[in-house]
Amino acid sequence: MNYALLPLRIFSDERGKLGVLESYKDMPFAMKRMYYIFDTSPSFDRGGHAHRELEQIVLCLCGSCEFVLDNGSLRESVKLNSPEVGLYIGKNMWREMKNFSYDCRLVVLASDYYDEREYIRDYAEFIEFIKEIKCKE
C-alpha cells in the first residue's frame, strides 16, 4: 500500500504547539498545492478518486474522518483525528473519505498543480489502470 502516516515534528512550550513539515525533510515532495476542507456534512462521503503520479499530505486540524485506502486489490481504512499526524498518499491510490465529524478541518498538501486529467474517477478505470502498471513492471 502506497501510503504513510508521518508523525509530524511539533514543538511545544508553554505558548502552545507548532506542527513542522518541510518539502523533501519531512514530506516526500516539494508542495506545489494546498487546499482545505471544511464543513463538511457527516451524511456525505468525499474523494472516490484516484491520482495517476500525484501525492499528497493530509493534515486533520481538527475533529476527525477515515480515509478508505486501495491500491486495486488491499482496502485498509485509516483514521484521522489529531494535528500531529500527517496522511501521506502516494500516487496510483484509490481515496474515499467519509464519517466527518461536524467540525473536521483537514488540510492537503499536493505535490502538483490542479489537473484534472491527472483523476481517476471511475473505480472499474482504476482497476485497469492498475492493471495496465502491473504489466508493465
Given for the second form:
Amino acid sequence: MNYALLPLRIFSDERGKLGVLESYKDMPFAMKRMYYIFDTSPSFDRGGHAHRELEQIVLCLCGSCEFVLDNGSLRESVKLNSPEVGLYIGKNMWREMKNFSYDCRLVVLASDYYDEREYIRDYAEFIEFIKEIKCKE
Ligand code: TYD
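Any chance you could show the form predicted in complex with thymidine-5'-diphosphate after that form predicted alone?
Everything in the complex follows now, all chains and molecules, and the chain you saw is the first one.
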C-alpha cells in the first residue's frame, strides 16, 4: 500500500506545540500546492479518486475524519484525529474520505499544481489503470 502515517516533527513547550514539515526532510517530496478543507459534515463524503503521479500529505489540525485507501487489491481505513501525525498518500492510490466531524480541519500538501487531467475519478477506470501499470512492470 502506497501510504504511511508519518509522526511529525513537533516542538513542544509550555507555550504550546509547533509542527514543522520541510521538503525532503520530513516529507518525501517538495510541496508545490497547499489546500485545506473545512466546514465539513458527517453526512457528506469527499474524495473518490486517485492520482496518476501526485503525492500528498494530509494533516488533520482539528476534529477527525476517516480515509479509505485502496491500491486496487487491498482496501484499508485510517482515522485521522491528531495534528501530530501526517498521512502520506503516494501515487496510484484510490482514496475516499468520510465520517467527517463538523469541526474537521484538513490541510493537504501536494507535490504538484492542480491538474484535473491527472485525476482518475472513476473506480473501474482506476482498476484498469492499475492493471496496465502491473503489465508494464
Ligand atoms: P474535489 O476534487 O471534489 O475535492 P475532494 O478531493 O475533497 O473530493 O474538489 C472540489 C473542487 O475544488 C473542484 O471543483 C476542484 C477544485 N479544486 C481546485 O480548483 N484546486 C485544487 O487544488 C483542488 C484540490 C480542488
